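In structure tokens, one chain follows: the form predicted alone.
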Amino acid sequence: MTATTVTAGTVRGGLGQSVVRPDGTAKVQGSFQFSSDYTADDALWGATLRSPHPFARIVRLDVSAALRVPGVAAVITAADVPGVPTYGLISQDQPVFASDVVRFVGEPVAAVAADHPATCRQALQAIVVEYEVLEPLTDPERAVDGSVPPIHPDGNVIRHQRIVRGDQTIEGPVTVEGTYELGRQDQAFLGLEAALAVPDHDGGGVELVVATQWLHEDQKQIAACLALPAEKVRLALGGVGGAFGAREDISLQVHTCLLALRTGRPVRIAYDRHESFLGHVHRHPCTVWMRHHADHDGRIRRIEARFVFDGGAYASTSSAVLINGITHTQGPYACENATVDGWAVRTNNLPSGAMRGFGVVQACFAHESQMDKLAAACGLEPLEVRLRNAMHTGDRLITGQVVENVAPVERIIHEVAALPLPDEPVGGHDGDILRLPGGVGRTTDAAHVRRGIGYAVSIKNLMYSEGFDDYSTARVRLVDGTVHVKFATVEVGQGFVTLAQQIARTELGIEDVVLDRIDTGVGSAGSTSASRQTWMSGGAVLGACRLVRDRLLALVADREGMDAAALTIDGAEIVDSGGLLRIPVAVAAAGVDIDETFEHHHPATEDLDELGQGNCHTAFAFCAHRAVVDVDTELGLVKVVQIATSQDVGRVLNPLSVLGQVEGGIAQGLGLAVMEELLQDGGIVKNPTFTDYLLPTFLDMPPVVVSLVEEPEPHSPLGAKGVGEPPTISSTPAVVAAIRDAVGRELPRVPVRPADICL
């Protein structure tokens, strides 16, 4: 063919753009199929029986009266299980169905299918359970010191771990010290549990359409509990109403599976709002106790510090969740000599597991509250402690891990520090009165609101920790000038599904990209948690694209008489290394046949050794937040007037995505700094409903000023960093360091109520 020069164009819809969801159309419109939404022919419903008690040994089950109910097709118990009778993500300790005991109030202790819902209910009534009520541990101090007996086989501390490091010895001229409390704060997904189970026509296997965040690790599960090989388990992702970490666990995937094979009929489950309280785990209580020692010009010295999780009734990710805060104790500071202490325990309470942040935003509300005391003890200003001490690329953390990551923290600084303020005084230029903190309830005198600002800053790791073998894997067909991307990258609506598509184009130059149905049909990609899906299932896609390319371009240079290597796609033309050759890849793909699949992997970390030491993480990024409050000193109520952010995030992919995630990291930051707390009292839930469990609404959600900060991460396949959890971490620790800022209180817990700051 005739050789022309050329000037390729981007791509549309490639990487770098605003590209917008593709599945974005359906859930505006209300026709997106969540999990809720799935049904089959002859379908069942199925519900489940919890213990009314935190802790309490079963006497007598008797489900023969529920089997009478008409319409009851089948009840099962801890005795149908006919596989492993425990489940878990670090440790199998969880039972399917209590059998014996029951260990936190909603305890699954049987499960019923049915007709109809009503009908579930009726049977689930019918159950008889007699119980013997035990003393409930619900302080988690009584099982780090030993004084009550286990309340399980493998005993109250799940997991403790020291960091030692440095001078143990050093106490500085100057120290500040506090002991900080977060409360149990949910997920608050909206799309709440649900699945639909479909057994095999020859009753071998079962099909298991669900929200969740990991597929092959619910198979692997499931298939266990079943006595099932793992290929007759077969999972599909029903559409994700978000997640934040709350559906890493099982809930009800082995409960819909059982009903299913021992009815031979569809089975479908979906919880309500209090069921899904009791239903899955919620981020960790934890007490922290730190002591920093410093210079008087500010700079640290040595950190020691004490951490308590309350990990509820079982294991679930408590281990993991413990690590990730106490080896994250000295946040994006530089120091070397620590002395820290942590435990992870067994309660009474609900089970404790993933959420956003995973334990850093334990540690962040923690040193983050030091360091605006260390300010004030050196006569500094809040930015200035920071700026003295900010960690750089090449330092150490306290377990001896070198920061190999690009670690731009003054540069987040500054930047946090120079975005505007707001011009608006309190109340607003027209004294709206909406824009008070008694807002319409006309309940604040504007006299009496003072104006706060506050700082913090927080590292966050990416990816899993200790000795995890993290890879994901992704296959990409070419045919006929369309790409097929397929993967068990679980969407839950962090954007994968948009990225996917933009690698594609990008790679591959071609327009036309369709995403195959997330299943268990391809290899695992991990969990979506540890803001690592762009990096790993990113690094996948990108992969298998590449194979892809390499293989349509070998096609091209056979055909022209070229050389393969002199060939590369640009925009959406071939073009050789002379920009002489010009062919559209619409053109060169068309009859091709291409099938490539690519795992990603990333080397293992290390396993902490006793002291602590060791290199347990993959890789870093760092935020910073301001806030602006305005605070009724009188009544304690609380506007947040702005929210100010600058966020390392190597870079950017798709900005609209970007200021997606940091917006809606910001909310959660917020819910739980003021709002956000589900409390038990005697291990009962207090609170399970939205009418007492408080969100953050549009209305409370403040004007949000972000500036991104691009520099590429040169580990990272595409250059990014996961964007999903920093801007939860440090967002809490802002907000109340601002409303100190107004009232002069201490403030140590969250969420903070009117009752602190009046007081």
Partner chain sequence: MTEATTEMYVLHVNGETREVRDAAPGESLLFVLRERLGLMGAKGACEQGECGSCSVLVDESLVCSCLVLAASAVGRRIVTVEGIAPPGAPTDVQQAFVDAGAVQCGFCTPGLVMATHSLLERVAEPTELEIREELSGNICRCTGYGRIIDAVQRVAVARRGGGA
The other form holds:
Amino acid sequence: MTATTVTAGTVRGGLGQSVVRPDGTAKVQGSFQFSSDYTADDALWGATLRSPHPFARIVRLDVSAALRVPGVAAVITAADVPGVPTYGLISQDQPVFASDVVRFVGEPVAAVAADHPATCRQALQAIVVEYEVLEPLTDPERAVDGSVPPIHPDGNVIRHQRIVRGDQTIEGPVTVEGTYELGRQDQAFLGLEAALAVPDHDGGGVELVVATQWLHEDQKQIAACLALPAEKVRLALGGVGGAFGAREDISLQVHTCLLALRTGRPVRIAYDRHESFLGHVHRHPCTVWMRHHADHDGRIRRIEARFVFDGGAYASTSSAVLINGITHTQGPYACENATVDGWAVRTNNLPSGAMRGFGVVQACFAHESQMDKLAAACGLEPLEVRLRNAMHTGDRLITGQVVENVAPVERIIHEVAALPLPDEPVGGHDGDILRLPGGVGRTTDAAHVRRGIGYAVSIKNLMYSEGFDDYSTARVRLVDGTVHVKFATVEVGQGFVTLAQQIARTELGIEDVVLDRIDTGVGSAGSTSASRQTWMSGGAVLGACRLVRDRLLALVADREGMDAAALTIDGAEIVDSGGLLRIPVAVAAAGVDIDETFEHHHPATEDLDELGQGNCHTAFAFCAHRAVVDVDTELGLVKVVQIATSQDVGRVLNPLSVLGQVEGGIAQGLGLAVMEELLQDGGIVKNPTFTDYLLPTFLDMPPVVVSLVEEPEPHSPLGAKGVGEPPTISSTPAVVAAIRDAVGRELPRVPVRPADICL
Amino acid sequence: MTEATTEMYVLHVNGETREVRDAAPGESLLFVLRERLGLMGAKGACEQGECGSCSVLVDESLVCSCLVLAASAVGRRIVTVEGIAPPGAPTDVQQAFVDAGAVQCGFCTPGLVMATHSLLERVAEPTELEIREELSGNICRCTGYGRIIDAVQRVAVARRGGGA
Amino acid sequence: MSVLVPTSLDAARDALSANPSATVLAGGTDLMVEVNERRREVVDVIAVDRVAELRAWSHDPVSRTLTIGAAVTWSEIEDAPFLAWVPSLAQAARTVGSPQIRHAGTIGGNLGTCSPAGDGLPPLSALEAVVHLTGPGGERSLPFAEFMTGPKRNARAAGELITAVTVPVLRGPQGYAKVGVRNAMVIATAGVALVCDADAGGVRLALGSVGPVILRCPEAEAIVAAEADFAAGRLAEPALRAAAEAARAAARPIDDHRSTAAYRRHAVGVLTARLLRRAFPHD
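Having seen the form predicted alone, I'd like the form predicted together with its partner chain now, please.
Next comes the full complex, this chain leading.
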């Protein structure tokens, strides 16, 4: 990995260094306040009544008995929503509370506020709801074929989009095809949904402390439902215990505010794990059919594909996930001709939405499975077929968009292949059972194991697409030698708070950088998603710092009788090009008060036309993975031995932070490959607990070997690309490819279950 | 024999005697620590003993506080993350977590800090596999565990008096 | 609600006799999950984790037995000296939940809950453990096979307390193997315990998570007993295969969200064969 050398005169804690988190000490000492840790004097507890049925008509709803439970302060239903009765990120189709029909297991029907969680539970039990149970729509194909009456006024098709490019008649000479399926993955952040709403004294507004990904979007949606002007709904970020997409949608925000306004008292709501599984969106389950037409030498001539994304009961971001999926059909490979058909449909399953990788996880599992089939069909090594097709800067995508970013696809493939393989035999030199599949279960001896190696490569769009201006805002004040930075950028653990300090230190040459509270008291930062905050909010902080710097230099120039254009900040000092002046920034900034705000916008993008053509994406990043697995072929148990990765990161701004994103993202990709799936049967959720929704443990996650490719991205304000999503995307198909290599089966579905390997 | 009633019982937490009054039946130690004693360091993420975020020491044994009936812990010495170091003066384990990049969202961190202290008390120089097995009850969703293992190893080396 | 924390067996027995409907709390690792999920309300609780007699274990070299108090934890059982005396039980102990769960969870709690997926139970079944109870009617002891009566059901009567379990210290190989979808902290999809009694020339196999109770495999046991050479550690491959097939046939698995009946049955066969191969390394 690249480490940036700190040279003399460089300000400490600047860009390129492994600066530690400003919230680190509070987090290790347990004093950092997560949203679930906020409370207030006289606060009530809130709780939510949810539908037990995937699809049912509400025949009767009677809350009177609940209101009589001692300790209950309020019970609210759809009738108590003063503003817009529905919300949603793209289309507002999801009710705050179901009023006539419930469309998924777990849909909110009512909420209560009371003096103790136990009282809340009593009150929920006292609410009478009579349902007329309806036949649920749980098969997405039935939504595609139109054979089922609409389960929502907006219809059963959330979005349909084709991509048609080039010569549609090309066939073969080599063709490979497959139908691939991905189960429902949950983000499974550890910090459960929680919020504290405090009503204004006059009852005319509310302050909400909440863990979210996008404060201003929440504010907009909540205000509309409450029928309040946005400025009467003030949001502050409660500490976020991970997000990974699951906090992009509203969950308990409106309910908490409504209960606080109704009771005139602070209200806390905190989900438990079961409720969390029902209460947020998940990664879309998806079926992808692909057929690649190629020359005998492995060069791709045309791709056909069909995607069906199960959007669940409400739209959330399904339409954007669909576009991400189908526009990444080709993967990081050049392809002139394509025929793609994509559907995002509504069912009575749990709503699907954003999760790390956002549609590209689904596409990548399919195209990488196909690349291995293509390699086999052409008699090529898996990496050779990928190298022959590797995309380059300037190539045109199947949407017609030209890739204008750095695209070191060949380089990352070469680098991942060059990383050292594990030097240990199966079971290690010591034969410790923990190194074998099955671990302490003592299922497996080394003789039962076959080792496999697999590769996968990905392309991922960065920032929002299709004409969306997801700008970010930062305010930087230089007050008497201290830099104060304010932004609404949500810190979910990724380390933007660290980066913001690093940017300010490097740009202004001042080590003392104070971060203000993250809230709606400054302009929007957009969402902490789409691998976008380093680029977008990093750009905003950088822009604001430069405005401050220019004014400071102007002041100094004025003071010294020099030309401001001749002054620069070099490390921690202000110097002039003539070599006459050299003063510490801290000295120059004494007594100064400069205040600047900057909005960073990325270049405009376009919608896709009917044939799926248009410059819809902002930028792209690339990533390659190699997985080594040991498989007990008879029992179908898998031990991932090592993951190697080479990632196109543009520029490393904080080596430790990047490594954390890389390793953490891989763990989630590994989870999808071999264990993580939230199961539904007829709309009923089968495993909404950590006993049965399994996450990788210390003994499931292998060592990771990393090569970061630094080719600064000219379009990015800091030269850096977002690094959060790519590690999750191609790690899944790499692990599955390795299992296939060990056992010789097609394994078209993730997560791969033991029975898929051995029965 | 000790008897605790929900009207009033006494817990020994971080060297102090703390009264718990008017508790509801069935309250876990995690709930009581957080909601009745104001010690928010232990975190709840599963309430099934499947994530380790709520780990505390009870009579020096690392347990999930969500699975301890609070009133049954009378007379036991309970230590939470707040009890191992004063504010602003982190332990070597805590500092290593910060320095090694073992902290992202931080929700699992207090539990992991307690588990690491417990491990290093019993095994001064654990192997990588011992670290993995001993900490396998603590789920982290952000880091992929690599930097946490590095943090634990840094502490073991430093305690041995080793330098670089 | 009241919680009694007796420190002697007499006090615990008296408390339970006085209030037979009280909930007995051992390590809490099963009970508190139900309480947290609101599947169980607790009113009066007797916490037995500090009862000195229940915290103790004793080894009788004359009768070659080991008696383990009900409140002995899995983290104690997973290490020496249990590992030498009852390796199958110690190996199973190491697979129970997480380290935190093993620090709190007890062998008596595993018996009290009597889940077919309880990791301690297949070894206890294969060891033909005797479960000791005390209550208003006095003390009694039951073989494990009579103690476990169904999924999460056992022969403990209201007002009775599980005090200990006695297992033989046998000469001969033992083992426990358990399949789950994760490499740690996982509920068994299927588990098999093998216990050999070299002196008696007998073998016992017990299956977990593949039936309403822990299942013994008399047919498989008979095949091995007839064919194995304990002194030489030899079991011919055809006999080994026949025994594994008999174990497979003895399983009564179901489909659920954790696995399928077909996979569970398959896993029982594979695990049985592997345990036998480890016990009898020579063909």
